[in-house]
Amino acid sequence: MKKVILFVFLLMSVIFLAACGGNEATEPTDDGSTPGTDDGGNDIQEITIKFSHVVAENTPKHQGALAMKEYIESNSNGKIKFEIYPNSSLFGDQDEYQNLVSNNIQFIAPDLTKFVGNNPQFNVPALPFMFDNDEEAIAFWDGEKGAEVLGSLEADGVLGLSMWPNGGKHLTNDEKAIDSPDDLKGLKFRTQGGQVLESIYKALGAGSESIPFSELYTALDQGVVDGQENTFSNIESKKFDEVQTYMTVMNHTRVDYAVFTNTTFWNELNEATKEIVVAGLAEGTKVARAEAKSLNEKAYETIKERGLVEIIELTPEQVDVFREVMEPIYAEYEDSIGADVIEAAREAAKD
């Protein structure tokens, strides 16, 4: 009888320890994931992914983020939660990068020129009249040199994954109609910042100031700056035409975004989870790229319909005058950006 009792006691102890061990296996890890069994990474991790950006919901960037969310959540059977924070509602221009480095958020999609302080090669979208359209810009960033530039922030723990276009930029201001370089003299414009943009406005006799996108409407309304440069979709969605009088259609520089992630987060994804996230990013990229041209065209029509600004559409001859004034920018920045990178951009534009 004693042997039977001892056997039952030992059996119950094993069952209890196994249950405890099972409970410990489902405790969340430091990165918020819930690991499964050691089966070679085939269990989808239970994680929450945060995507923060600074623009409105009716923009290509937000539509791309929504496509990522829909794909990732549906294909993970709800194990992966994907939260989107638009309009600087979580972090703004000034602090989203540091919070990505800290892994407080897992994805951001900033304007590429925001990174010129980290690497001057991110000045490519600011090179005057480099790309005529989204397709040319995409061809560069999807190419070898573009991928090298996107991957240049890994020392910070940040990895660039995919370029999302927004489009060519156009000038708005509250002082006068602009149809020649001389018209900019003495005016001050908000830019995203960066050496090339500063040089462009200096060459035009104008001033430039870097102001966070979330604060730009107020800055324009209060006259902190006379004008700004942006895509049609950003001008329309943020209603900058409410506080500006003139808009010059120029397409002189670009707003191009890229999706960046935190390398710690990225490297801790197991095979099954990363496969879903990568596929979701591909879906988001497809949507963002398709939406960019369409939303810019619709936004331009909406700006026309609102009738709040006088629109100046430059002739090819007038554009050539601007090109001539800005051409020295290329020689000025060839060393810092790299002749090979500029040449790769020119080749992408030719194709």
Ligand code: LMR
Given for the second form:
Amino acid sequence: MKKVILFVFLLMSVIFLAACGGNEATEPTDDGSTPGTDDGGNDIQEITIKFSHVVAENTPKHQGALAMKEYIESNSNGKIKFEIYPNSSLFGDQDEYQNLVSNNIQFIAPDLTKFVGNNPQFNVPALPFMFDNDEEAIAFWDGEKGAEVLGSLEADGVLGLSMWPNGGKHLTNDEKAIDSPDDLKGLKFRTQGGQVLESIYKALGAGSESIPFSELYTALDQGVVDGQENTFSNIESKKFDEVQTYMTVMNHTRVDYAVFTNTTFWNELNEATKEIVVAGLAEGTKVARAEAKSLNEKAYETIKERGLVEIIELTPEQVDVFREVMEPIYAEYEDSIGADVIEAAREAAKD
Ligand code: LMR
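Hand over the structure of the form predicted together with the ligand; the form predicted on its own is what we had up.
After this comes the whole thing, all chains and molecules, with the earlier chain placed first.
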């Protein structure tokens, strides 16, 4: 009889403990994500990871995020949920960083030049005609100086884990066919933000204004600005050609992304979970880097097919005239970006 009572007591205890563990695993935290359950040190935690971004789905960034989701969800036996919020549907340029810091979201991949307020070295993708292609930009961000810049927000509780490319930017506007610096005089362009982009437009005799990506279509439509600069994939997927008349193929500056996470989330991951997230990120990086060029090429073809903008392709001589006007930017920003960082970018651009 004693044995039966003991058995029933032990059984009840196990059920009670299991029930407590279960509650822990499913109750959401303040930030809305599900807390991890480190049930024994090495098991995969039951968590929900949120990746918020501002661009459309048919873009290198979203394709990278999708690859991450697929890898992480299928390799965690369904324990890790990975939610992607594109098109500024959860947070936009103005609030995604703060929400990352607060751990309301666990990943963002913003355009690097949006962080020049935190560290002016994030101006590198805006340095005029620095990188000819994705490979050169990747070589810089994967190198020692690039990694230092990516990692420079740790004091905020933000970790820069990887660089995902988008591509070279091109000018659109609804005033005139631009093929020389003089054509920009008196026009106003939207930029992603940052001192170097501002200086570029100043050097060209134009004005500039930083506007969040989610507000750009309307700003162009309503004439708040005359034009903007972006990659083919962003122009095509957000249909900026509907509200612009001309597009000059320039490749003068770039959109590249920093994949950021926050330390609160990161430090709570156990080994088994972190391993999957890290491998998922590597998968996302592989896909974003592999897809960027072809997605932009396809987008360029679509823009041509839609026929809504007059396209101006500059000759190498015409590009050289722009290059010359923008060259003084390098001396102007040598101190704030750092001669060593600019030199490392130049080295990467030689490959
Ligand atoms: C923009 O704001 O134009 C882009 O940086 C958006 C993006 O994330 O590609």
